[in-house]
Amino acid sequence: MSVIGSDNRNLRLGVRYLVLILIALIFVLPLLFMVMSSFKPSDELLRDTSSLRAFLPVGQLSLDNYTGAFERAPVGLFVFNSIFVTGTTVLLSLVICSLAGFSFVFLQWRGRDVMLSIILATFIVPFETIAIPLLLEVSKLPWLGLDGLSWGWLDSYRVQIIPWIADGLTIFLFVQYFKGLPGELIEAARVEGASWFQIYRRVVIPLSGPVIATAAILKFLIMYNQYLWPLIVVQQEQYRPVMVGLQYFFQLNPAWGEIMAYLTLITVPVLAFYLVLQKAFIASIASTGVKG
């Protein structure tokens, strides 16, 4: 019986690993195809799509597509814009949304539950329904800069950052995580005479690494993949992000090799950001149950 039981366990383990390998291939193969195709001429790239050669470093490999991508569009500028807008938004969002989550969980104030319900209700509102009203609003807002007072936020970094700092999903993540923290820690800090901000900074935030990593990665992906909003609020090339820059490669005759090279280049910051936060992200999945 022990032999049969051992065989069954080995079979289940083998099936589990097979399923995991298949899932990994589903995610890895498109990336592998993209990278391999970025080194091939467009005609060879299209021919290889019908065979396994599409995933292998075979054929006339060169860096011509990357050179062509930089000649067709200001790739470096677009990547910088996306990283600057995304990084700034993520940092500000973590601060603002964590403070909001802290207030919803630990502070007692009138209308708290109603306000939280309203914020959660925003989940069901598609962005497309508020895009035009939001566009009209930001086009008339004042801004005090080095050149003095101006009206309208269009064609700027701020119009891509400020409307996205606070969002219901990030606040919800912090609220749910903060509810799981031991209440005794907060009570002990209050007994010691700590202010609420000191509790937030010295007690709650040091214990919130997993949810911070989760919120940061989700916010990074949302902001880095922004397309519709930058498309309608940014007309000047100097402020365009990478997703809007993709349009440059579909004008007249699309050069698929250059497109793959461009996609490979703009994927690097996403992978690098995820690898930096990988351990904290895995810990956050285990502790909060948030699915990536």
Second form
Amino acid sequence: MSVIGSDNRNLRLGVRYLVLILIALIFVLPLLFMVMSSFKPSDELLRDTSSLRAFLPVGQLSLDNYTGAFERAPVGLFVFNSIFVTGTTVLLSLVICSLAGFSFVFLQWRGRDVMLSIILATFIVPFETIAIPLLLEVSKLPWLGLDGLSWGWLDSYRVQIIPWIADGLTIFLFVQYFKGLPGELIEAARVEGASWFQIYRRVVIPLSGPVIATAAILKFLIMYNQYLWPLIVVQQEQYRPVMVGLQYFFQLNPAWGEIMAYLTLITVPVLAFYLVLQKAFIASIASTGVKG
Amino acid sequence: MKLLNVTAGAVIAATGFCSAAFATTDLTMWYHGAGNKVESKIVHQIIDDFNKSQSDYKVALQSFPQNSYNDSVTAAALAGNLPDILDMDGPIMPNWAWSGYLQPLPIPEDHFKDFLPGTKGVYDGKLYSIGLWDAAVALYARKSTMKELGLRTPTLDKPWTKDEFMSALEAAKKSGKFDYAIDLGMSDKGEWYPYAFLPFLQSFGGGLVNRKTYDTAEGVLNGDAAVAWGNWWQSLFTDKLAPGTSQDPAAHETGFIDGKYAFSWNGNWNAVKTMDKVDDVEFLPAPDFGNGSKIGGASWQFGISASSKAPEGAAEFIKFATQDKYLAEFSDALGLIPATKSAAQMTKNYKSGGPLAVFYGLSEAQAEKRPVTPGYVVDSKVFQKAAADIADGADVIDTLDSATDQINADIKRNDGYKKN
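Please give the other form, namely the form predicted in complex with the partner chain, since only the form predicted alone has been shown so far.
To see the whole picture, the full complex is given below, headed by that same chain.
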């Protein structure tokens, strides 16, 4: 009887692993295809798409596609631009949106609920609908820089960063998380005479690792994948991000091998960022699930 | 006195230098070739040559990726940030001119009298743009296949009729040697559809819009000729003569070279690559479906933005760039059809007897521009969908009626695209 039970357990475990492996393959195979293809000549890459060879390191493998990618486009510059814009936006966003969330949860002020509703309502407004009005706005805004006062933000890093710092989703994430923090902690800090900013900095933020990681990852992905906005506000190559740079490879005859090499290169920062924050991210998802 | 003279001399010299410095007008130029190493090199060379050839103007280049170029220009126009000189794909020129992005070239049209018709961007009776090259489509075939199937080789003077063309496809299918008789490039969604397939409709006697008035598609896109085209077009796919819209892009890239397709309806930009891999490839003219052999014309062209403060300088650059030596250089490097016959004679591929000389003849004799109307940007999308739907088995008459309605509605919505 115990043997049968053990067999059943093993069978269930085997089936479970099989299902998990299949699901993992669905996500891993495209990445595997991308990496393997980045080492193959374009014509061989295209031929291999009809067989399992597409996922295997077989055929004429070389680093030619990587060399070609760097010759075709300033890959390093594009990656730097994207990381700079993304990193700056993520940092500023975490500060501004967490402050906003803190204010919505812990401070009492007139119109708070209405304002929160308005911010949440921005969820349903697709960016494409405000892209043109926003373009017209930023093209006429003043800027006081080292060269003095100038007009128009086009062709700059700031035009890619500032409009994206605050957003409804990130504020919402902080609001939801802050609501779950024990109220007694805040009250105790108030009784001890802490200012609101001290409570934010010394009590709330140290407890908010999971939501900070979640917000950072989501914002990172949104910013790193930016395409439409930089396309319309940046005309100079020196400010172009990776996704606009991808278009360099789509000529009349797309250089598929170089495209795969370029995609592999620009995927590295995303994977690295996720791997660094994944524990906190999973903790955040798990805690959200527990709260229901 | 001596000090005074020296001082005066210095002032005069300084003023002279200043005025010399002020005399140079900076011009900005946008180009669609970012990522194309060969093309970028030539464009930079032309600009360097121009800047060195005179001191009145200095051109600075900004390159954009082709796929996103139009969106960048439209956004810049909205933000009032257009450059002095910009290039554009031929069929979009009327829309940009109508929208006020462009000004007519301040160059007499006679200056370009030797240029291929497809390279001249004329809208509302004015020349707005000029191209350094044109592109052409031909029927790729192997001489060995033609011989094996016992087919007559069509010429510009005597192209295949519809019956001959269909017999050739049927013969290829019956031979059992090919996956499909012809590759039309159905996987290549986008502007390829109107560029490559609209000429078939025109050869049947139909069209996208009334070319005399440009105020309706009624009777043109849904008339008897258009319906005949639609039925023929659909038969190519129902009879399994050509792969349909689900064609694998990889098969389109290598299918003809690998011998999977007997014929390929393809552009001259793929000709050099194909010649390298298929020894006996030949390029045949489009079949005549009743109203003459036709192929699409007009490729990338230079124009001047309406906001340019120095159109005369921009015009000087365009005249400089359209010299035969540059047309030939572009052609040799990219396989494009040079805009003039004299430039063609300077190239390795398009000179008399050259391996691609046939394309020059095709462009000269058969090229027909896509409708020269601001509404083409919409018409093009409507045609793309209609051609794809019919290929997928949609009812021909309903599809063409619906496409006609959409184009007419767009014309009405824009008040007939009257000149502002």
